[in-house]
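Quick heads-up: it's one chain on its own, the form predicted on its own, in structure tokens.
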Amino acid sequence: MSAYLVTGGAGFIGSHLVRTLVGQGKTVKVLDNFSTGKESNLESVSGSVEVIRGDVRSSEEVERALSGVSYVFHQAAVGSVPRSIADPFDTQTANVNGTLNLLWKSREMGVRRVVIAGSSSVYGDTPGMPRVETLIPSPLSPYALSKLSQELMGKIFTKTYGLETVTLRYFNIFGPYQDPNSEYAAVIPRFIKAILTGQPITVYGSGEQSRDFTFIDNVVSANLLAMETTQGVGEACNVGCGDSYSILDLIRTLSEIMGVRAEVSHLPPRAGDPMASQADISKARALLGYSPKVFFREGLEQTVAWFTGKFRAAGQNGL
């Protein structure tokens, strides 16, 4: 039976992929250095996956992880725009050098396909909305540049080396298991935690900036489709819902769902953050057969329910 490797498999998106693959009866391996990934994210499948504590920048550890593997979901990365601005070197080595190392070893070891986690951040502030893949990228941060480098390397490895790759440009993914405690936490888990603990929500800028918030189930579906597509090999496809909501829309909706009027404090805008982002998903529909199943409000309701349950189980000592 062909095995699957999920790099960054103890992280938010990676662990969702791992649990889904295990549920489908697949043989699954995880490579994670646990810098941000958590062992607790894999508790429900412990004993069903082989977990290798290692880094995609290490040739030896990648080679060990790829042994017997035919399919790779490459989720490992140093995430976050602000983090990359504070330390562009770590972002570069992990995301660019690490991806090059993984692709090179995958080619050497006979991997059939690598699905790469890309990012909508590659569009930056280039004119044109919704974002369509034919727009010229205009990255605004070292993180965005590293994600563009990843997908271009994938394309090169397909065209030049014959290794099948597909890149998915993620648009603001959210859902259960996302970390609300990181210094660079995404807005939705951070906002939910603030409301649950009675703290004010911090908004950078006016709050009018908009995003295509995409529930995790849609991303898992897109990854599985990308691993099977015959038409999308060597391509980069947007993965979102095709909708756009402002940060203030998000706060209003969370307040409605949670039955609390959230207090909001504003700070200056953050460097590297585009004002607007919305996916055109027609390419993913055509090449992957992708179609979002869970939209904004329903996804928020599921996410709030999960975090609320976790909060209560922790005895309100935090998330």
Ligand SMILES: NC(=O)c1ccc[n+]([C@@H]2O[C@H](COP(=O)([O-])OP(=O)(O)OC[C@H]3O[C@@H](n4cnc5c(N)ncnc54)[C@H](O)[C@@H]3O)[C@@H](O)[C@H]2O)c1
Given for the second form:
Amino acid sequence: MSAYLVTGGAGFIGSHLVRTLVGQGKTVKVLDNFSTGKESNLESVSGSVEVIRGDVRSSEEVERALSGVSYVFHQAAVGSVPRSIADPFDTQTANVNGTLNLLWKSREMGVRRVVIAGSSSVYGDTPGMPRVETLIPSPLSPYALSKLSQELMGKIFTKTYGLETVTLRYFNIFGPYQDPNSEYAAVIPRFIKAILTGQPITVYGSGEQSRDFTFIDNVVSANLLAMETTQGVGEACNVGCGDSYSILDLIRTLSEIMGVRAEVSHLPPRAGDPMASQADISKARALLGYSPKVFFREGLEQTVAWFTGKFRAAGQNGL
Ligand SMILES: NC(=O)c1ccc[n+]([C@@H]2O[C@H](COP(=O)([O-])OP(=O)(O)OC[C@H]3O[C@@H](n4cnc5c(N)ncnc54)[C@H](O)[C@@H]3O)[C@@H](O)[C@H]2O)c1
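For comparison with the form predicted on its own, provide the form predicted together with this ligand.
Okay, now the whole complex, with that chain kicking things off.
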């Protein structure tokens, strides 16, 4: 039976894909260097998954990971705007050279399709909202540039080398298993952790900046559809909900769900962060048959319940 490889499978999004594929009875391999990924993210499927501790930049490790594999979900990346601003070199080599290495080896080893995790950050400060794929990208950070390189490389591998690829431009994904702890943690797990531990919430800028916060289940379904599509090959499609909520909306909703009045402190805005981001998802609807099923409030309720369960079981150490 043809196996699936999830690069970055020990990370937030990758581990959701792994659990779903295992649940469907698929043979699954993971390639991860555990730079941000965790073994505990794969605890529930340990024993059902072959985990290769390795780097997408290494030809030998990628070759080992691809052996027997027909389908690849490429999630591995250094995934943070501020991290890329602090260290553009690691972002560039992991995301760009790593993707080139993976695509090159995939073609050599007869992989049928690679679905690439792209990013809404490629739009940067280009005019036009909601974001539609025909807009000219205007990245604001080395991270955003690396995600644009990944998807263009995917396109080139489809058109020029004949390897099927599809890129999904993710819009602010959130859900269980997202890391709340790193200095570069995403806003939703960071806020939930602050509330659970009685700390003030730190907001960069006014909090009026808005995002199309997208619950993880929608992203998993978009990935599975992208692996099947006949029309979307060689394309990049937005994956979001088509909604727009500000950081202040987010704090209000979390406060309601968690039954607290969160204390908020403000820091100056962060470089590389666009003011607004909202997806037009018509292309993903048309080419992939994608439609989001879990929206902002329900997604937040599920996420809060998951983090609260971990916190109750093990206190702050559980988060
Ligand atoms: N979370 C979001 O909102 C979001 C938005 C847009 C795009 N993305 C993209 O989705 C993908 C997954 O992101 P995530 O949020 O799950 O982040 P994550 O940090 O939880 O997962 C990334 C995984 O890749 C692994 N990794 C990093 N560099 C590697 C390398 N060189 N070789 C092998 N493994 C490596 C990490 O250890 C980690 O397990 C990334 O490509 C990211 O750029 C995420």
